[in-house]
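Just one chain is shown here, as structure tokens, and it is the form predicted on its own.
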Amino acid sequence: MRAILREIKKHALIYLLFVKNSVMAQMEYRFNFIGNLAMEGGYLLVKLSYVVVVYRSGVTIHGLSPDEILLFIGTFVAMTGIYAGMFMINMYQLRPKIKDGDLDLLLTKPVSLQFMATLRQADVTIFSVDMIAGAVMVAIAWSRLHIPVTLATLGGYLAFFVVSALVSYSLFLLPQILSFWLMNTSAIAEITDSFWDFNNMPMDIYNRWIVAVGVFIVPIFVITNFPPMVVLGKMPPLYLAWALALPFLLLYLVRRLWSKGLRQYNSASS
């Protein structure tokens, strides 16, 4: 146990090392930096646009109320700011790295290579505007609908939201992975980045057949509907079984097949 502490604790004070890094490199220009600050709040603006539809229609769904659609679209929006500010970045460079035998370097590191290949840069800016955003709405929402501040509530929320960071990264790194067997995986990784924006609204929205293949065949609905289904205590008893073990699923999925991968991997200098 001492030993796997270690080895958590020795990974996150490197983590910090990456996001200090990441910040530095982009404060170096701080004019780019200024302009990514302002698309990526061009891009809130848009998102926001929801918000402004549901309360002035005061449309609900199946039984959802403006406050509780709220809930969910400051989850998605949080969520949002963990996915492209912390995984993607990574993950739209790990195919290169691959093709062009550049995890040679990363392969000389005494950590893990899928941890250095696939945290080792941050987008502060997105993170940053879409977290802040998120946890506004959802502290709004929350606010509104008079959910008591408990440790039931607020760490059901919490850990539910970690959860969902989890599958997020396993998810979205599993095509990636592909990149070690296949010479192009663009559009499957174009492929399933579009189905994140099926999060931007709460996922009874669509019939229960897109539902179920959300939930359980490709889970991308458990990423930003089960953190305010806990909350609002609309949380089935199968989704929160499905809920604790998938990170788990997903994980040891990416961990197999990255390892499998790495088999194949052929270096520069090979």
Second form
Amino acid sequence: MRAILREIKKHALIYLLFVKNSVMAQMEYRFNFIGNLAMEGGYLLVKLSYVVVVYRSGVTIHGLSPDEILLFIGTFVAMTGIYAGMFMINMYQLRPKIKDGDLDLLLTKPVSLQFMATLRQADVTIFSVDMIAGAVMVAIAWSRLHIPVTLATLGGYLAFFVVSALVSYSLFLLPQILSFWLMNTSAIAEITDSFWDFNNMPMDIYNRWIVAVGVFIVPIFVITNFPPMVVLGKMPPLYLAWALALPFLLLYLVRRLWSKGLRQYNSASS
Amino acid sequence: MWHSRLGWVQKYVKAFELGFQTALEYRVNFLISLISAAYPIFIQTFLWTAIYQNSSGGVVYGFTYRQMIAYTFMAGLVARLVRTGFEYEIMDDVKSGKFSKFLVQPLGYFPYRLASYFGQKVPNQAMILGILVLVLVGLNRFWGVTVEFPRILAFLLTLVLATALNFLIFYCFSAMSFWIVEVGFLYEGIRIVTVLLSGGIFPLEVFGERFVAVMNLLPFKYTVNYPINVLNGNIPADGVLQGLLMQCAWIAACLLISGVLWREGGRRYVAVGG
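Condition change, the form predicted on its own to the form predicted together with the partner chain:
The complete assembly is shown below, putting the previous chain first.
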């Protein structure tokens, strides 16, 4: 147990160094920082246009009021900060790393290769813009819905937010691991990446078959629907059990596939 | 005289052919990008269906359900039709110094880019127009939506002008490459905002009358929202003519602005090495 805790502490410290290095690299090219800000601001504007559509229509959609929908969209925006700011950049770079044999150097380090290859870089601009915007939207919705700030509501929301982050990491890493077998997975990556936007609106707008597929088969809806559902008291027990089991299941699957894939890896040097 | 003019045309026909071949070379990539373009249409269709199901009246934002779904499909396709992408190539040309060869060769950079852009657009537009025809046939077959032949002709004309206008808008923006080295992220931000302002995501009416009034004066709506409204009959005949004039006026204005920006930018261009 103590060894596990030591490993976690070591990886947490290394992760902080990764973030620090990423910030330094971004600050080196300051206009990149502004450009990034403009890009993420643009995407944020599009997400906000959905909020405008919902509020101006003033319609309660399948039992969800505009304020409740804002809670879902705010969660989606904040979770986009986690996904695009912490995971996506590494996942995009995994394919060329495998193709060009760039994992060689990382293999020699006394740290988990998966950790190094999939979490090494972070985009602090994207992370900050989306996290702040998402948090503001969630706070506005929370206040307008008169949801009490208690350990149960806030703690439940944050706990499911962590579950969502783990699910998004695993779910979007899975297709990228196929790069160990396939030379070009850009097509698969582009299609799966677009799946992210399905969370732009609450899953209740889709029909029940799509919801079932999105929760249990390709669990994309778990990512941004479950935290607000917990707070709004709209979480069925089946979903609750699934949300608790899913991160472990997906992380196990990722680990197994990663280990299998690594055996296919051919070193570029020597 | 005649020979030299023929030679001038031939150069750009070659650039057009090169663009055409590039588009065909990456046709699988284009098809995949079409699949990813289908997601927003899919999400918005479900969103509008949910809104109309729960709305008391049959009309929301001045659109009936059928009109809104038809708009959603057409907006997704038309926004893809007029989409550019050459601005990243310009950024690379300026950044890497490849722009220098255009300064010494008897080739104008603007006509070269324009010819190449239209060359790339032809196969892609043929594919998207094919899909658009299928959508219109489907709307006619299942919902009885009819589109008169003159409207189709007017739509095609506005579409050509919209493609040219979007090219010029982004040609103006691409001059930023002379001032900023890494401008790629900024381009992406500009692209997504222009898609929103052009009505490529939601009809502009959704954002209120004041917003529409401002958009009527800017060039963006004439690239997506206006051609769609011409096709679906949302604007009367005199409105079509007025829109055509606005498209032409903005094309002329963007030509002038791009000329100024590129002249100023060109002065800042520095090439190192031979």
